[in-house]
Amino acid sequence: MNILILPGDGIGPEIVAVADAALQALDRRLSIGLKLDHQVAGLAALQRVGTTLPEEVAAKARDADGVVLGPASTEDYPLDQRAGINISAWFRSHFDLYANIRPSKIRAGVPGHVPEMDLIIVRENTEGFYADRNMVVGTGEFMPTPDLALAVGKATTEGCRRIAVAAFELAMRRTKRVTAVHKANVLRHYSGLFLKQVDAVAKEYPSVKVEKVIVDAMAALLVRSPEKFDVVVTTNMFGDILSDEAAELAGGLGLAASLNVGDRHAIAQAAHGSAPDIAGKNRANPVAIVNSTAMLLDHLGAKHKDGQLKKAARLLTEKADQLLISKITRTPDLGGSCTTNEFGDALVNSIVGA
């Protein structure tokens, strides 16, 4: 199985190393037959190629089995599109990743805001307002005039139809619970017809119960309830901030693991951004990247019908999930005490004596 490593920038190479020692470990643990290869992109391979992803680097990405991609600086990139490539988005774009599924739940000694929580928001990664991938040329933002922004949402029924069969495909491994997400009442076109392929899927799932919450009462249900809810739907934009309002309410954005999944590819990438202000500090919080790293092993046990590494991502989770209960393996942002590099020790040394 051939892994693709990408440190990233700002506290990336950081965090993502934990990821990595942590595979490694899984490997000597369970033989499961690991390739890792590490290669540069982001700031780094800017200032060594004069491009944040070279073109070999893109390429290996194509071939590998999956990758795991630490954050992105994308702030501090050229505008030169060539030059200044957002990692990310020219593979959710390039790689067809329309599928961004986010967990959040609550965790033995963690600090969170609500007591109980465990969800899984599936969003859909191509379309919806966001600019930089709902078009083949150009954007879907302009200005007219200096005084005048335009905003296109781009819904299809195929992208719909697809994100809505990998949320009831997901809830039939869970609890056989679908919570629809939608703003239908005002943008009755773009949100109807993502309901409609909803509606459309479900028949083909008739054991999976199906509600539909507008994306502002969610929001407040989050908060005041979120335990009610298992396998959460929705479309680009209401997806990314109601995953990161899920996220904080179980701890923070250290913990918000993420994975990009399309009918070929797979990209295990955190939630968060770079964190410049503490990169190089030794107090970033890795856990993000090591369940995201971990949900990549497991979609690709399940691809592959690989039992061994599904218990690899078993082990991986629940070992990093004991981590957190004492405030001694915790990181800062978690109230402990613990740096990055002495979680990740912590962390191969459970893995590999378990």
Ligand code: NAD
Given for the second form:
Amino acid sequence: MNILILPGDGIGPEIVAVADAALQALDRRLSIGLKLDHQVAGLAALQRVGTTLPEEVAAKARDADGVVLGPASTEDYPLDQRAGINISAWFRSHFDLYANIRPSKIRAGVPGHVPEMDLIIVRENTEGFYADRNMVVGTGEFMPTPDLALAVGKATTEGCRRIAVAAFELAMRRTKRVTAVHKANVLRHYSGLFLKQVDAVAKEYPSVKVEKVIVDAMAALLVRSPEKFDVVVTTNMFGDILSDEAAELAGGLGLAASLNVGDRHAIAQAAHGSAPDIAGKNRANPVAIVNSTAMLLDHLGAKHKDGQLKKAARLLTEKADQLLISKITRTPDLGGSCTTNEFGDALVNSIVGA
Ligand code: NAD
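What I would like now is the form predicted together with the ligand, since the data block earlier showed the form predicted alone; can you produce it?
Time for the whole complex; same chain goes first.
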């Protein structure tokens, strides 16, 4: 299994190093046949070769079975379209990674803000109001005059259908409940098209219970009673925002795992950004990228019918969750005193000694 490792920007190199070491430890322990290729994208690549995404790196990502990608400091990228390619957005649109799977749950020992929660947000990842990825040519955001900004939201029948299918398939493997989050009371066509496809797909999964919730109410209900939700499906921006909210309820963005999946490619990338405020301080929480990496292994295991990969995925999340129980092996964002490197060492020891 060929995995490309791209550390990204800010805290990326620190946290991706932990996921990388964990993959190597899993391979030593379970002989899962990993071939890891380490390349550079983002600001380091910009400095070296004048673009955040060199063509050969994009080609290697295309050939890989999966990619582990660090966060991108996109706010610091040059506006120039070749030099400052938004690496996260580029992969999502060029590899058609239409499903962004973002789980959030309460874990033993971790100080969260709610007593109970175990849900997965299934976010459409290639359309919506994301101007840099919702058009083939040009951008979905433009300014006819300096005082007028317009942003176009995109919803297609196929885009809505396939994200609904991803959610219902996931629900079949969980508790057979789907919540579709929308704003069809105002965005009648955009959210309306989404709901129409949810309804159509729901007919193919009669055993799955479906409810529809308007996004503003959902923001409140997530805080009030997150335990009531299981699989939540929604369009791009609503999913982006609600998944950060859910991650925070579970303890913080440092736990926000996420997998970007399409029919051919898959990229593990934590939901959080490059955290410039703590970059280089050895205090970033690597659990989000570690669990994103576990999701990638699980996805590849299912795709290639490889039980060992699925076992590796389970072992990785189990070991990371166990470390979170103790304050000594929690990073400062979760009230602990552990450094990123120390967490990485403890994770590797725990995998190898398992
Ligand atoms: P952020 O997610 O980087 O940080 C928000 C807060 O969460 C900060 O206080 C940060 O310290 C904390 N945090 C995030 N990840 C953490 C971790 N693993 N451990 C401990 N604390 C963590 O969001 P931001 O500050 O709004 O954005 C910073 C940069 O990241 C911007 O350039 C933005 O464009 C970019 N960004 C990239 C992605 C991506 O690559 N997918 C996603 C979001 C933001």
